[in-house]
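This document starts with one chain, in the form predicted alone, laid out as structure tokens.
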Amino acid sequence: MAYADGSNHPQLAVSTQGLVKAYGGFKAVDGLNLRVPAGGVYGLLGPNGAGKSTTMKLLLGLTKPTAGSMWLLGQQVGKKTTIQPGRVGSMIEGPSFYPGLSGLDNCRMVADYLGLPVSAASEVLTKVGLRGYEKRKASAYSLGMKQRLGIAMALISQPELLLLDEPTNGLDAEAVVEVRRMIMDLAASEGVTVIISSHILSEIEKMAPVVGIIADGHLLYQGTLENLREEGHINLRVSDPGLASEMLEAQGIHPEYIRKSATLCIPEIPDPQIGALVTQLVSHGLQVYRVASERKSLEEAFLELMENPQNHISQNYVLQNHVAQSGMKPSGLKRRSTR
């Protein structure tokens, strides 16, 4: 199928073009161009109020876009077109269930609504680790169990796409690990594409190889977390920085002199090249005191992005060759039977 940019993206589970959601003069989502590879976990990362939940509601058709286009599972969706029920599962702003009913009865209600057999309810509860707790009232579940129940209700139709809004929010450390492992296992074993939102970098880092980072409704970065960090640089401390600078310039390497530390900062270069460079400096009578390769941590890169969002709103960071960079195995966007 062709997207608005005129090209085909058979390996994308979700794509949006210029997506906008405005409430009066306030734009909760502003010009979002998402590219979500099929068959893995995609992290929607950003601070509270960034527009993550609104984006998910737009994708699900729970709210209508002010402008822009959306494609899910190879199909354009909008006012007149929707995805077949059951192909997309979701848990938005926390699990939704009837507390007076058991976990099993809650899932049976969803199964009945989707025209699925009763057995689907017990099967999905086993899948999310709630076997043995099926007949307990949902009101008596722990917070982690409630999250699992919410995910079970989203999974009961065996969806191809699963949207989870802050699924580990408020959980204790043990429950966070359990829910995280469950989400990753689902993506790996079931071939489900999972979009998971969070404001916690460390959580997304553990689950999603590809991310979209948003703030104030704008997409600031899209790609792998590894590529978010700069390539790095090398710091050289030598006995004569002036002479060393001249030698580097002659080789097409443009150093930056850091007066505070009395070091020369150059771009990251391969080990053999830096070895030859050090040998050349020494052969010209220079003493090399230190050679250090440095790179921003992921946390530093993320915080810098958040502190200067206006520098990145121009969409300089758009995911290129999505599947190749992420390393995720593509999955076919085939319709599954609703049994």
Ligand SMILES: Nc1ncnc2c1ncn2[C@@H]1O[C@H](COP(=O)(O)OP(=O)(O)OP(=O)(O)O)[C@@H](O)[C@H]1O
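Note that the rigid core is defined as the largest set of C-alphas that superpose within 1.5 Å between two forms. Positions refer to the first chain, counted from 1. All values derive from a computational prediction rather than experimental measurement. First, how it differs from the form predicted together with this ligand.
- Once both forms are fitted on their core, the CA shift for residue 172 between the two forms remains under 2 Å.
- Core-aligned CA deviation for residue 252 between the two forms: 2 Å or greater.
- With the core held fixed between the two forms, residue 102 has its Cα displaced by under 2 Å.
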Given for the second form:
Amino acid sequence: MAYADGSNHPQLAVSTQGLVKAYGGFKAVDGLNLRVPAGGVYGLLGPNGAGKSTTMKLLLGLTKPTAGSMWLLGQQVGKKTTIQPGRVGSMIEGPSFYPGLSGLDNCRMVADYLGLPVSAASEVLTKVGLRGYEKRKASAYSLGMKQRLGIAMALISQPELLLLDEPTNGLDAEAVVEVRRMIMDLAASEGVTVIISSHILSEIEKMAPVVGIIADGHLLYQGTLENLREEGHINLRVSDPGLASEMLEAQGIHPEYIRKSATLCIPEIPDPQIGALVTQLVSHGLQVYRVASERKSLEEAFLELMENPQNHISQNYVLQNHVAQSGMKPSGLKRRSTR
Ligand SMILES: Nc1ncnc2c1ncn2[C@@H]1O[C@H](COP(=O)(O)OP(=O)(O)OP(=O)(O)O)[C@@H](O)[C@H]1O
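Next up, the form predicted together with this ligand. The previous block was the form predicted alone.
So here's everything in the complex, that chain up top.
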């Protein structure tokens, strides 16, 4: 069943509506409306203590929500209904295995529990690049190998959805690249939806085109990282910013005056319009010193979001299609520059 708000839309592998997890009076997760597109990698990004692990535990049924609804792979999950074992794989708060057993025996144990053939164990170890190390005790694995083993155990049932909490945590640069490549391959070649959490923007940026950014249990932004950066703006330095401001306002362009650099900041407009504007300013006796297009770096946009979350909207790009089809009006504020 598809819901009016798109919560169980077929394009979504995971969605939540008003998801809350409270510990006493403290809300670790506070009203999350996640929209995770099916297929591909979705990044759950946020600082330490933001609520990333708690969100993953809620999705996996490892902890009970205080309020809200969740849908995974087209099925509503909750207190009474859980998803069929094996459809979702996970690695939460680091890999978990028996250190005294070999990698192979650890995987065999999971295969046995899930009723899978034992051959699944060696196949999955090959997939994660542990071939040749199957018989070594897991306690003797390097950190990167342990991480791979954790991912192998999550993958053994060939899940449609994979939840990985900080999968590259503690790995050296080479292992980070390898694990990252493996995750992206899984999504690209096997159509698995992967949700990865991280507090490192550059890490998420390399893997996940779509992100949910959370802080203090709130979803501050959801959509593509590309759209998190504003479209850009134009900085205008003129001899009389006051007069220029009035002229711009008269044309419906609302400039922002940046005192420090004595510039007027206006939204990006097409070249012919900026050309006409400069001509007009000059014809009114103003000198135009500088016209410069600028775009924030992703890091600047992210930091700004953390500092001024109220200036951004949570952007549900999958939902927008659905909304367009259903004739609903998408709610949202206009994004403003914050200076
Ligand atoms: N069982 C619990 N009891 C009380 N508070 C908890 C519990 N589990 C988590 N919290 C609190 O909820 C908040 C979110 O924790 P969570 O582990 O989800 O954050 P996170 O984003 O995964 O952080 P990190 O990146 O540091 O792992 C934190 O303030 C944490 O202390």
